[in-house]
Amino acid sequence: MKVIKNSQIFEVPNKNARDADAKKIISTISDIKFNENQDLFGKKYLCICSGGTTSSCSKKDLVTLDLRKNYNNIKFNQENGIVSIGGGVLMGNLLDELEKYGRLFPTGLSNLPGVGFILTGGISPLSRRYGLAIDNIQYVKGYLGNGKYFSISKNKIKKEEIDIWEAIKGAAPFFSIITEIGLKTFKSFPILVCEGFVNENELMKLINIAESFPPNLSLQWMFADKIYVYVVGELKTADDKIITQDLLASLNKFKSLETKIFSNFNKVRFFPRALNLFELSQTNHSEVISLLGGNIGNNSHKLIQTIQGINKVRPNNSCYIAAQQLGCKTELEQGHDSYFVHRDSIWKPWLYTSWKKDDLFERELAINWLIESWNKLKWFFPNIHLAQLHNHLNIHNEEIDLAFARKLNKLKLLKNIYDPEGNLPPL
């Protein structure tokens, strides 16, 4: 009998998940026996794949629900500006569809993530003006971990739905499967991008400049063998254009930066190949941990020194540190509360570590580097943005504590109520 490996039937961007040899891949909610999980899951939880960029969307001997096949609809309502998307829609496909109508949704630096990007917070270069992705959810439909169907609208929310609505915004994967979301969209405007390689001193200066940016501007940086930065600005108003011109004048001293103007956000492509950050080999596995913290201010020199020390002991050239800027609109809770509790965050750095598949020694080095680097950065960025689940690593409990903080006990209560059989990933 021929053995068919998971990697031959389950194509996802994350190589860990692709190689995981899942017990089974299913594509419809009707295939799930919520109250008989011993029969389907063998007393193990269900993995969910919306875009496939996280290593947790498929695990060895676990069942994966792949939403991309049957829950990939996109429908834009031109009258109210709301787009309805299925739970398996990729952010790149969402932007492509909205571009037809001159609209946008504030997605991240990559087009590959699915709806998981939205449900875990959703940080974009445009978030400082338009808020987090979860702030722009208008309605949600799906199934609780106990199998009960729900449909909740922001404008018609019932008292008994408030707890579910709030927890879905930031903690949905632990107790629900989202099959459809309605999102507020925005009119597209030209986007200015000022990008290029900088040195350590220039990065310090750019961080200090960025912490006084108005809402239409944000800074993104990546620090590996070299440092690459993006200043992203939306040119929506007359004031935007004046502010941006003043900014460009101040950036003239950074000789290596190049300025480009794109017709809309969907035309921007981040992570140029010249960065050499991503190992092209299909045999590499990886993990990512995302942090949150406030203004760096006068500590930028100390931060750069810390990162230099971290980079000196990188296990390979595919490991790096990067960051996105928050603030302004992301600091404000929109209507009902959410489970993105660290609203005072200004920076979201992330650590990326990588190793050759099946090389257990290199994996141990890479994971240790990840954890040790995180410990060194906690002074600057004490909290966690839980964009990926790491319940297979021994840092999971600490990540959960730091991600949900004062909301964690309530989240555990909601999971006990709505996912009593533990059908979905554990807290």
Ligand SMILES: Cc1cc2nc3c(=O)[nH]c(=O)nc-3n(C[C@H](O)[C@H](O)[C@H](O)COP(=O)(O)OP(=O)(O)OC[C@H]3O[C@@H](n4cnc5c(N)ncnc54)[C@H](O)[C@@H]3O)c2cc1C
Given for the second form:
Amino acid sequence: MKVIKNSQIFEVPNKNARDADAKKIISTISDIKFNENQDLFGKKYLCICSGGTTSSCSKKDLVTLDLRKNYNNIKFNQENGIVSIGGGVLMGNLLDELEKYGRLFPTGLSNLPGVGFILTGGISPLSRRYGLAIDNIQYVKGYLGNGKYFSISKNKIKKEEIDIWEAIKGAAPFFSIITEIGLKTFKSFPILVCEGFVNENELMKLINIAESFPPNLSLQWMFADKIYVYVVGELKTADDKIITQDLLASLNKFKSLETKIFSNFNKVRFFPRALNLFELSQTNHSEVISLLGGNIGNNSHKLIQTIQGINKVRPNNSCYIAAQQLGCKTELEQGHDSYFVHRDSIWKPWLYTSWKKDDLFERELAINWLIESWNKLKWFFPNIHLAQLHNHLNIHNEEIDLAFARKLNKLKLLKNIYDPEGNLPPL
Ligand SMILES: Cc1cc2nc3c(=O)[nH]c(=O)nc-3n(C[C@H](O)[C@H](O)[C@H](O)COP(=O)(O)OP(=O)(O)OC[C@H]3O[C@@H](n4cnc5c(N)ncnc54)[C@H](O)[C@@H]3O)c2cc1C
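Now the other one: the form predicted together with the ligand, given that the block above is the form predicted on its own.
Every chain and every other molecule in the complex is listed next, the one we just looked at coming first.
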């Protein structure tokens, strides 16, 4: 097995993971000896890296399986519209490949995430029309934590495979390593984006307007020093165009919003530089927690006041809160159930906190701010979208409870059956 020192070449977008000094980086499944793993892992578990955008893809003294090098194939089947991708494919590369065929997959707000985006649910600005990423999985191949290979196809699913199939959709990282996924794709249409800075009153109004949006429209907002919004609309049908014209007329009063039309979803870029969000700062480490909740309705004023209170005590300017909108298609399970249990969610806010790396005092302030802000937001957004694993933080158990709720016991049972040695991240 090739031994690589993390700090030498393990380049990942997440800076906590880049600086973690993993015990080893391995790049193929055959490097893992599942049943004699004590010498490889010690008593510890294996980290999996796909896009490398979370702090859990590599950790001090743990082995990382980096899927990006050997599991990065993308193959589009023009006959059935299904794209098959390796477990280490980045969402940006997926969109680039699909664009060649005039197709799209509903990816999120960034090109950086890998297959972790899909396995943890996958919320896109287009999800209200096309569902979550997990809703569009056609087949999966991979290894269970006990080393057993599996291949499950939605159309030929056997009774004994249903439990694994369901849990892969939202909870895969706890008991499996996914090496290949087949995804349903969609024909691409132009995308309208209405974006710009707004003030608190305007954000309140926009949230209220957005809660009556049809499936082709969604609102996302980012609230740091200033507030930036993106209304995203797909222009597919004649109705879409009429609805969008009406919307634009009603947005006329928001003077700083600018409307642009992109030829397809892959051309849209989120996270404006002008907001200075520090996502890519080389010297900062960070954590993110993602929440879920229903319509805000008459409580938008209360929400804005709560966020203002949260922002007033930000430990530094890097910290922010943002949100994306779900609903319509995401409210329904497609076929078999999934482990994205909060289907009634309409908003997914996330809190981003950051600190100067190696500054333990600043880290504590930043993590405390994250937890206290989460507590303040629970009234509006009581549930969790487990897009990041935080088993290194003491909020982990509460997050797991709130993410899997009524399915947590079943998930624990599946973990005991399929990953009895605890080779994969702990629940
Ligand atoms: C800039 C940015 C924008 C984002 N926007 C959105 C958004 O719009 N919508 C949304 O829903 N989320 C969004 N996210 C969250 C992101 O999708 C999740 O955090 C996701 O888990 C990241 O996956 P990754 O592969 O990039 O990360 P990694 O750190 O490589 O993986 C995260 C964890 O997922 C598991 N995992 C990854 N791949 C596999 C695999 N093949 N088999 C088994 N387990 C695996 C592993 O446990 C791994 O530790 C965003 C994140 C960032 C950084």
